[in-house]
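First comes one chain, alone, set out as structure tokens in the form predicted alone.
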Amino acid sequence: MSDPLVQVSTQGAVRTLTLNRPAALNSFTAAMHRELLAALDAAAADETVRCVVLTGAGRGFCAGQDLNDEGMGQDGAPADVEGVVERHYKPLALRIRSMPVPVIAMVNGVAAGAGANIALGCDLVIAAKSASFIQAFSKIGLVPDGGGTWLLPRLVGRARAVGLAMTGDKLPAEEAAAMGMIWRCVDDAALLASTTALADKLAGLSARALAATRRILDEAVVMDFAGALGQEARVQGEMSRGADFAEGVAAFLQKRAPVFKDR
């Protein structure tokens, strides 16, 4: 039996998915896409999971697409990059953004091409100081995918997004944190502990409220101020009718830790 391309482990309410092609810097293949999407679907369906961590095995997070895999024009066959993006990257990016629980990317090394953008599509990104982010597409005559065209301008502004995408220069994790591209950069030795602490914290909050927070922040980007205020009121109404709101208020008044269950 070959090793799984995505290792799955659970600690408490936190599910960790580890891309497992370390010899190839965890570059994506069609088979790994299928395993990762299935693992995300399983986490979404499991009511005991309240936070997901995505990371990579070995010395890299993910080097993007494996150019030797199907659809990339290997062995003289015509490339079908559009099909690869539509079949694999689009469903993966949409699945991450629609998870009913928060998703943390723990970036332990290089995150390049689609690997960088899949990480940036997670709710929070924690990276080791030795990690880096590379929009490598221009180096092979392509444009950003994996959600990069939508994410980059929103995270760092148009000027930086264009610069990163056109040059394909390596961006050290510390610089990524300084410009607001990622949540936090930590010492390599502290990466696991920092991610675990954050995941445990999020897992103890209302998963339903956190997923709704992601949604309304994304939707507000294309709204005017009045529209965003209306959206806030509507979603607050939805949240206030849930059990977690009642539990949160009761816990606050009783000066105890809340036990959230909505998802």
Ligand code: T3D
The other form holds:
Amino acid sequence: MSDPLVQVSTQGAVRTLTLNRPAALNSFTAAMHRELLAALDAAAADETVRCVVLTGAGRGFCAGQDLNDEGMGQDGAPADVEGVVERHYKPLALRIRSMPVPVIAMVNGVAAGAGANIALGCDLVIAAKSASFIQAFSKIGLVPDGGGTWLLPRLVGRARAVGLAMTGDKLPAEEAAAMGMIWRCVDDAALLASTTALADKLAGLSARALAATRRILDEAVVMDFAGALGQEARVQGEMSRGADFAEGVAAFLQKRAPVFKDR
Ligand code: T3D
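Can you return the structure of this protein in the form predicted together with the named molecule rather than the form predicted alone?
And the full complex, kicking off with our chain again.
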């Protein structure tokens, strides 16, 4: 049997999904998209999973679309880039953003094109010092996708978003962290341990509250102040009626660690 294009492993409550086409820097084929979406769906459906880590095998994280794959026009047929984006990148970006548990991108090497933006769409991005982010689209006559047009200006402001997207320049992970594009940049040797500690920490919190936090932060961006305050009250009400809130308060008062179960 051939190797899976997405390796799936579980350590405690943390599910790690590893893009596994290292010879092509884990660039996306239609087949890898299918495996990744199925693996994310399975993690979402599994109540024992409380955090997901997405990473890449070998020296790269993901070089975006495999430019030799179907839909790229290499077989003489007209390129169907719109179809590829609609069929694969849009559902993938939406799936990550709607996971019932936090998703961490552990960026082990270069993240280019949609590979960069899929990473940036995760809740927290932790990158090795040797990693980099490249909005490679302009170099092949495309525009950012994978959610990049929405994510980049929000993460780094319009000026930097335009600069990164137009130049397609390589942004080293340290600079990405310094400009607030990612959560942390760590020494290569510390990447796995730092990510594991972060994932274990998130897995021990209320998955339901963390998923709601992601959602209301995203939604508040297009609200006015009063709207955001109203949404906070409404969602706080929902959270407070869940078992995790009762458990969190009880654990605090009893001076013990909480055991959260809600999804
Ligand atoms: O349908 C659609 O297209 C819509 C979706 C678009 C979304 C997108 O992601 S568009 C952007 C696509 N990605 C790129 O344009 C990036 C292309 N890759 C690169 O620019 C460079 O590979 C990197 C800067 C990422 C890394 O450079 P380097 O020097 O470290 O590695 P390399 O030697 O270029 O690549 C190593 C191998 O991976 C090489 O194969 P080989 O020669 O050893 O057999 C290279 O061809 C392969 N590879 C890298 N990226 C891709 C790829 N093969 C296919 N597709 C790739 N995107």
